[in-house]
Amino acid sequence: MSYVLKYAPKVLADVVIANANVKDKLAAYVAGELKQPLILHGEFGTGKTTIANLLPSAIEGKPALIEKLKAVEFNTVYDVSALFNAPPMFYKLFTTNGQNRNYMVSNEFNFTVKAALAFRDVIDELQEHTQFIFTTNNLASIDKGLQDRSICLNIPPVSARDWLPRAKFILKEEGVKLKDAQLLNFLTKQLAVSSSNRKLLEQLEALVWDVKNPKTLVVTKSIKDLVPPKTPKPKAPVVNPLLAI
C-alpha cells in the first residue's frame, strides 16, 4: 500500500499543522464555539481537503456522515432549491446517525451569481442544525456573501520542523532509523521543491526503499543527500627506489 494511503491521517489530531490561529480555530470548532460555514483555502496538497473531512468526525466525536457537494449542484438557483429546500426542509429540522449537526463538504466550489444568493439564504437558515465545509486553492472566486457569513481559514505550508514528529512516526513504523539532522536536512529539500503532503509522502516511501535496500545498483538522489560525500584519503608519496639508495 502507497504511503499516501497508509500514512494519510486517521484523526484531525494526525494532520500535520504548525499555525497556531489554525489550531484554535479548529479547535473552536470542535468544541462547538464556532458554528459559521468554514473555508479553508491555501495552496495545492497543504492538507484542506483532509481537515475538512476529518474535523465533522472531531466535532462529534465519533465518525460523522458526511455529505459531499459537487459544485455542479450550484449552478442554478433551482439546483440549490433542489437540495435544501423541498419539504419538509429535513436539513433545518432534523439531523443524522444520531449526530449533533449534519456536515456538507464541498471542494472546489463556485455559483452562478443568482445561485450563489438563493446559497445565503440556504446558509442563514440551516446553520444551527448543518456545518458547511468548504475548500479552494482560489478564495477570491468565492462570493463574497457567503465569505462574509463563514469563517476563511487560510492553510499554509508547513515547515520541516513541523513534519519531523510525523516523519519519524512513519520511519519508526517501518523498521528505519535516521538521525534527525539527516531526517530534517532531507524534510526541507523535499519541502523546498514542493509543498504537498502527498508528494512529501511519495518521497518518504523511496527514501525508506533506499534504506532498506542499500545494495541496488540504483541508489536514488533522496538517500544520496542523506550521506555527506567521502574525502579522499591522501596518496602516500611514490618514492624513487634508485633515489633511496
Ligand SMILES: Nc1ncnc2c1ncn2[C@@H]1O[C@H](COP(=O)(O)OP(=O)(O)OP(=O)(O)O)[C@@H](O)[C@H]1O
Contents of the next structure:
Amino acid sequence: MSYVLKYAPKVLADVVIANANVKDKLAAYVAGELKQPLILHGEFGTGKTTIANLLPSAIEGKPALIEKLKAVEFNTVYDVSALFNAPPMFYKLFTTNGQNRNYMVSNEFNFTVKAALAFRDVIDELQEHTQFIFTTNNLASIDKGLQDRSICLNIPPVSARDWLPRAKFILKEEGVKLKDAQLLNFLTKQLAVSSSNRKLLEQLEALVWDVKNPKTLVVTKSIKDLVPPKTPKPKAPVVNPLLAI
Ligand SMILES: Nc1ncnc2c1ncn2[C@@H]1O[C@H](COP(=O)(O)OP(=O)(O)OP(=O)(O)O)[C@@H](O)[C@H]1O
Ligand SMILES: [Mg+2]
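Next block: the form predicted in complex with this ligand, after the form predicted alone:
To see the whole picture, the full complex is given below, headed by that same chain.
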C-alpha cells in the first residue's frame, strides 16, 4: 500500500499542522464555538481534504457520518432546492447516527451565479444543523457571498521541522533508523522541491526502499575486470541523494 494511503492521518491529531491560526480555528470548531461553513483553501497536497474528512469526527467525539456534496454540479437554483428543500426538509429537521449535527463536505465547487445565490439561503437556514466544509485550491473563484458567511482558512505548507516527529514515527513503523539531522535534511530538500505532503510521503517511501534495499554500484565490465583482483574491493552502497548533507 502506498504511504499516501498507509500513513494518511486517521484522526485530526495525526495531521501535521504548524500554523497557530489553523490550530486555533480547528480547535474552536471542535469545541463547538464556531459553526459557520468552513472553507479550507491552499496549495495542492497541504491536507485540506484530510482535515475536512477528519474534523466532523473530532467535533462529534466519535466516528461521524459525512455526506459528500457534489457542489460542482450546482448549475441552477433548481439543483440547489432539489437537494435541500425537498420534503421532508431532512437537513433542517434531522440528524443521523445519533450525531449533534450533519456534516457536508465538498471538494472543489464552482456555482453559477444563480445557484450561488440559492445556496447562500441554504447556508443561512441550515447552519445550526449542518456543518458545511469546502476545500479549494482557488479561493478567488468562490462566490463572495459564501466567503462572507464562512471562515476562510488558508492551509499553508508545513516546514521540515513540523514534519520531523511524524516522519520519525513512519520510519519507526517501517523499521528504519536515521539520524534526526539526516531526516531533517531529507525533509528540507523535499519540501523545497514541492510543498505537497502527498509528494513528501511518496519520497519518504522511496527513501525507506533505498535504505532497506541498498543498491550496489554497477561497474562496466572490461577485460581487466575479468581478472580477479587480489583483494576484492567492498561494494559501496548508493546513498539516496536527498540524504546527502
Ligand atoms: N498536513 C498533513 N499531515 C499529514 N499528512 C498529510 C498532510 N497533508 C496531506 N497529507 C497526506 O497527503 C495526502 C493528500 O492530502 P489531501 O488530499 O488532504 O491534500 P489536499 O490539500 O486536499 O490536496 P489538493 O489541493 O490536491 O486537493 C493525504 O492522504 C495524506 O496522506
Ligand atoms: Mg483535496
